[in-house]
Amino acid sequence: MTPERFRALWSSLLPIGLDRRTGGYFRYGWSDADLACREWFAEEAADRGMDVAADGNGNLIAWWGSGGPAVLTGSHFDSVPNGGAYDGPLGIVSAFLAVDLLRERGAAPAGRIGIAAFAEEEGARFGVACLGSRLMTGALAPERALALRDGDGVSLGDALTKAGADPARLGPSLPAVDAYVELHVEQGRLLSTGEHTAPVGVASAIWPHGRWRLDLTGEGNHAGTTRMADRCDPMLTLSYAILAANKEARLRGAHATVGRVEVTPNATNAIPPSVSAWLDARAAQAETLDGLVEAVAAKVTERAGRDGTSVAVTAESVSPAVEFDGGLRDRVAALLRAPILPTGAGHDAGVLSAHVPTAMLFVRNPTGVSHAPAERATDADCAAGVTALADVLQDLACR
């Protein structure tokens, strides 16, 4: 695979959902941009004579071959707000190119090879990460999914209906597969520095992580007439919560982020009656993560009592630690002669790993930035990733 061939297909997807002012992407689940990506997927599959199957959860799979054992690969199209170009789509583009490369080698699947495009992996619209793969595997109940609403109050069911899908079909839909292999841009710089320097790496594990919603309630009032001593301001409680999360994460060698806040009524000259914020917390061990969240919850509750406010902490989505299948991981690493490294980021691969042997490939990211416009990978490294993915698929699935 040459860098030029990678760039040719990659460029056909790049304009979809791009904000040219910021250089970032806005591809929310079932948005116009997401639907355009799905059309692109169907066209690329058709060009290769691959049949596309849509389950009831918004996931797509393009199949090459028929009958017998199956191996699945792929990733997702959706992005965080103003996200990078590579997180997700790189795995789908690389999968189509890997199929091209296998055909040029004269290889064919002993059974089937599937390319998956999972729905709402980032959870940027409905708040639950890996929504499509969680529904596919039964990790998320359809009734809970149907209760989800986006920031505009649109329910998941309404979004599905508008996109031409039937909400009644939500539920487990994982096809019988022998393995799942996901290629993803690295979200860090381990492959660019130190002992791991290489264009492609293999994942060992995913840190346990989750999202917790903090709902803080106080008393709305006038910013100009309410004495400081008389205020019950939930923004003060939130400020303390953010600082507490930062401190507790640093003490434990963990990660904690508050990157999303909703304020009511969001007026410059009003003390807000309510604030909601989302805590993203991650750690290498589950007990560390639990201790972090418990400490933050205890501290913010104590502070709320002093501020005259109240707080409720609700887990929205929590993912346990993922240790990828050791035999498959070592087989892939030996085949590619690639370094093995952990990640703190969640992926559909982490969800599927509880049900099928799973491996992940990472393509080097020279900036180390992800979930932002500065996310990068060179065409040469991406081409190396395509070749690596083709090698793995040939080893696992081809005769």
Contents of the next structure:
2 protein chains.
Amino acid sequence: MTPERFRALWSSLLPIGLDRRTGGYFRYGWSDADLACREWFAEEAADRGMDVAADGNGNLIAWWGSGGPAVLTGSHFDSVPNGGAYDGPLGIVSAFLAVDLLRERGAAPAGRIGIAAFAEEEGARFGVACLGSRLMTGALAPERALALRDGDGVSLGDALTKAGADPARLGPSLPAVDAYVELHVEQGRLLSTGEHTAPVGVASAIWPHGRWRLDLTGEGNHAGTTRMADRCDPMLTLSYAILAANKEARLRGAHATVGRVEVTPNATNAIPPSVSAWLDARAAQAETLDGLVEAVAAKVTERAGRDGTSVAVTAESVSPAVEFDGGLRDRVAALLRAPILPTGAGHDAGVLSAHVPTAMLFVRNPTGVSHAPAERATDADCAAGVTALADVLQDLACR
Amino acid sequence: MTPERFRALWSSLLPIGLDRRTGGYFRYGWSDADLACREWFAEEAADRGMDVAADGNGNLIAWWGSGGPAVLTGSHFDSVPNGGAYDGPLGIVSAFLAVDLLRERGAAPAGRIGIAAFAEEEGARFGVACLGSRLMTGALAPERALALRDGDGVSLGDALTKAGADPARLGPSLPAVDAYVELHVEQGRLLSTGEHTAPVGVASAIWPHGRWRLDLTGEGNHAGTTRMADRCDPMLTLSYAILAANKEARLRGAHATVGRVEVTPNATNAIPPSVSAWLDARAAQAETLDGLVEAVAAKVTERAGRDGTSVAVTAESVSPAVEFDGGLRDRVAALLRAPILPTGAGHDAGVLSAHVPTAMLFVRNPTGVSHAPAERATDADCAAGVTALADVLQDLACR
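Cool, the form predicted on its own is there; where's the form predicted together with another copy of the chain?
Next comes the full complex, and the chain you just saw is listed first.
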């Protein structure tokens, strides 16, 4: 694969959902931008004579071949708010180009190769990460999914109906496949520095991680007239929580972030009665993660006592560690002569790995930045990623 | 005035703009709720045979009598988001009831008594507090006002046009009056505790106060994969700023609040590239206020250096101290045998005091809470406030 051929197909997807002012992407599940990405997917599949199957959960699979053993590849189109171009779409674009490369090599699947586009991986609209793959594998019950609402109060059922889908079809839909291979842009700098330096790497594991909601309640009051000693200001407790989470994560070599905050009523001249914040926490070991969250909760509760506020900590989603299939990982790494590295990010591959031998390829990201417009990969590295994905699919799926 | 008569008129205004879920009020300038309040005002004026004059700035004045010396009373209808019922409307309802009381006493104005309803005192929609009175007195230029936009991007001109007003009429409109007297719910507990205990008090001064915007810029990145040491997270700088402002205010006996925060993109799994926050700061002395804001800015700038972020501090509005007219203050306090107390809150009375001898009456608030649903005054204290206002108007304006 050449960088130019990669760029040609990549460019056709780039305008969809782009905010030209910020350079970031807004591709929430079942938004207009997401639906345009799905049309792009259908056209690329049709160009290659591949049939597209839509399950009841918003996931698409384009199939090459029929019957027999099957191997799945793919990723997702949707983004975080103002996200980067590569997180997700790179795996889908690379999969179509890998099919092209296999055909040029005269290779064909012994049974089938499928290219998947999973729905709402980031959870930016309905708050549940890997929504499509969790529904596909049965990890999330349809009843629970149907109760989800987006920030505007639109239910998942209504979003599906508006997009021409039938909410009654939500539920397990994983096809019988022998392996799943997901190519993804790297979201750190391990491939750019040190022992792992290479254009493409293979994933060893996904850190256990989760989202915890902090609801802090105090007493709303006038900012100008309320004596400092009379205040019960939850913004103080929140500020302490953010700094405590950072410190506790550093002490443990873990990751903790508060990137989302909601203040009520969010007025300059009012002490807020309540503030909510979301803690994103991740660590290499489950015990480390548990210890981190417990320490933050304990420190915030103690501080709330001093601020005259109260705190409730709710786990919204917690994903255990994923150790990718060792045999498949070693086979892929040996084939590609690629380094093996862990990641702190969740992926559809992590969800599927509980059901299917799964491998992940990472393409080097020189900035290390992800979930932001500065997310990058060179065309040369992306082309190397396509070649690597084609090699893996040929090894696993072709005659 | 009896508590029952107060409650009867008060109840007629209470449903307008009430959020029954929270018990708070949403009465932004020129919103449907605000326009309904203006209709209520016109009906109450008509019931009393008072003519309503609307200036070009959204302010209303209902006049009793004609010619000769004039005294103005009144307040505002608009609220902060989810505000209390009393802040503003109490002064207008009390003014109509004071007129009723004067008539029952057989008193009549030597010239005129006007009841004013000032527009957008809280600044909750267009960001400038005392918008109506500032335009009326010439403290705010019409060009600057016309450039204001609300959170939805609607300009003040469009809001005026939609409400049936002509934006070309914006500008100075203060009628010739000998005095302005504003009755307002207390926004603290000085009248409930200690040396000032009484149902009604008289204002000595308004603290100098202002709003400063903090723009904190870092580097957006993935919450899961970015090492703690590689982060430039403006949320940390913000948290430090909120705690530093609180501490510096306590050290100085001043008030500092961060009640409004905007996080971009505000996603759980993204380190935000930028965060903005608004600092509301007030102090008894201008030097104390200046010292407070300088200390906060210096500490936040130092912390930003450690966080790898940058900080810009912009003064959005700063109001100097207001010392109410000493002669009028002492005359009113002696007449009512009421205590004299300062306040940290801005008011239309503060704006008018630069042009007209001005006095303020405060009605006791047992919770001390304001700008929140728990804002309260007993019907008995409100009735005492009406009687006090009638006494003052009779003393200043009647034959």
